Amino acid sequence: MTTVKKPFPERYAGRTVAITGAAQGLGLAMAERFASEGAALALIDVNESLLAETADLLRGAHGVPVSGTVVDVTDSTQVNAWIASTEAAHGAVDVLVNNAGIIRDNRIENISDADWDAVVDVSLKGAFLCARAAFAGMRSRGYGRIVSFSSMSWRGNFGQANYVAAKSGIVGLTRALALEGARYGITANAIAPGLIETPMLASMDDAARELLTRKIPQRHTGDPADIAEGAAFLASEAAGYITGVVLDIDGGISIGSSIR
């Protein structure tokens, strides 16, 4: 695991975050800064091994409440039992981090209608399952925060249709659950990282991922722990007037293009 920073050691204590697709990169760095600061965690992944060695880390090196349990995102009554079964171990859900997500690229005329569903099932509908779950126990205690994933590549990305469409998704499902939630302490947000080390990102050939580090303005791509300090912010009683948005993260690559 990444060496985790402290600046605010408690600024979680006493609540509880639920975080989706939390085995490994992004998901994993995040439970590890929430678990840092004092957070319990409710984890699910679809790899159960991998999610199992998680939990035990995050325990072992923080001492919070951890648990992993393998949930299908896209299954509603999967979704619903988890966020139950959480809120009745810890009293609540305050923090879901809606992060599952998965990648079938191709051209439009390539793609087949399973893998446009299993995209989409899985980063768009898994995040409304999820999120629809969470929404009532958030709104009877007068607090929450979602936070979402959105990508980059959700203004558009060649290659990409199924990816873009559940991305760009997300942040119309964000703007939405803010809107609905703002009356009841709920802010909803997203985050649209850019380019990651992740395993995502390591199984990118050298010659495109050298030709996207160079569109950068920071010229190099992000570390997990970036994403992981946006999201804490984002689902931290700091933010409390900050909902509806999406928050780039990614060393400038959104901005557009330069002459340079």
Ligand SMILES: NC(=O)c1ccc[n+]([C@@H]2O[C@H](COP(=O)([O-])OP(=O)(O)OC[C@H]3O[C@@H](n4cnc5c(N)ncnc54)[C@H](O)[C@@H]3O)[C@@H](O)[C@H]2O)c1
The other form holds:
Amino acid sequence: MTTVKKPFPERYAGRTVAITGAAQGLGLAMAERFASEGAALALIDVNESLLAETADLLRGAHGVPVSGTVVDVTDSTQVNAWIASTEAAHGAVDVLVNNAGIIRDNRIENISDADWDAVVDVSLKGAFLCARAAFAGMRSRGYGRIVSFSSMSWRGNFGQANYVAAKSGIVGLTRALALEGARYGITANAIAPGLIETPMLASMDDAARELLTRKIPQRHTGDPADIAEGAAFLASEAAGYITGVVLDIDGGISIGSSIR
Ligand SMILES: NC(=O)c1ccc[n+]([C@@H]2O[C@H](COP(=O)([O-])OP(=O)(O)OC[C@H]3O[C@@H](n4cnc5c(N)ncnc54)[C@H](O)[C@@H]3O)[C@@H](O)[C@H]2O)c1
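Would you mind generating the form predicted in complex with the ligand now that we have the form predicted on its own?
Time for the whole complex; same chain goes first.
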């Protein structure tokens, strides 16, 4: 394992970072990165036991305030209460990371109503509900960073119509939020990861995984730390003039034609 040098140990001191789907995978990696740079963390997930473990781990390792609350991002009452209690406890939500997402892959004729709704609700509606809840406070304080999770799939992918719709929806939501937030010191950007080593990727079968890895120009999958690097940059104060962009972090897989 390479040791990642942290050039900004105090970059997030005094900032509160709220992350959805933070119990594992990319959410956990980003939480670690923000904590290592001094942020207070407000983490949510639907996996109660894993979230409690994650929050304990981060609190112990970095000595920053960390709350772990069971919140379903598809439930506006829970989301509103989470943002309000975070603002009450920390004075602000400076950074919102809309990371929670699920997959229910199938060809179009086999996607059930429930699998369409589940994927679009968690990824897209969840991001909307969290952004809506955090926006007023960010606007009144004249500062906010919203980073939402799209995917390389947003440009279109076979057997993922529900996920593609949700992840291209994230691009549209991000661009609209960027326009509405611009005059209030709020930026909104999206990250489109390629194939990153998380539990979500572990659910992919070996053949599909092998095929996709061969299509990555860098010829290897990404590490969650690669995504955390991008998130820590986009959510920083210094990135204030960057808004409405989609940052591909994918070893080059999104470059060029899909016919290779
Ligand atoms: N891993 C990849 O290769 C990859 C690639 C492209 C995009 N992404 C996107 O990155 C994000 C994180 O992916 P990951 O690989 O870490 O996934 P993951 O499955 O490892 O983690 C997702 C987390 O979200 C939580 N979650 C699910 N439904 C929720 C809900 N309703 N409310 C709150 N939390 C909920 C899960 O419990 C889990 O802890 C997702 O939006 C995913 O679509 C991942």
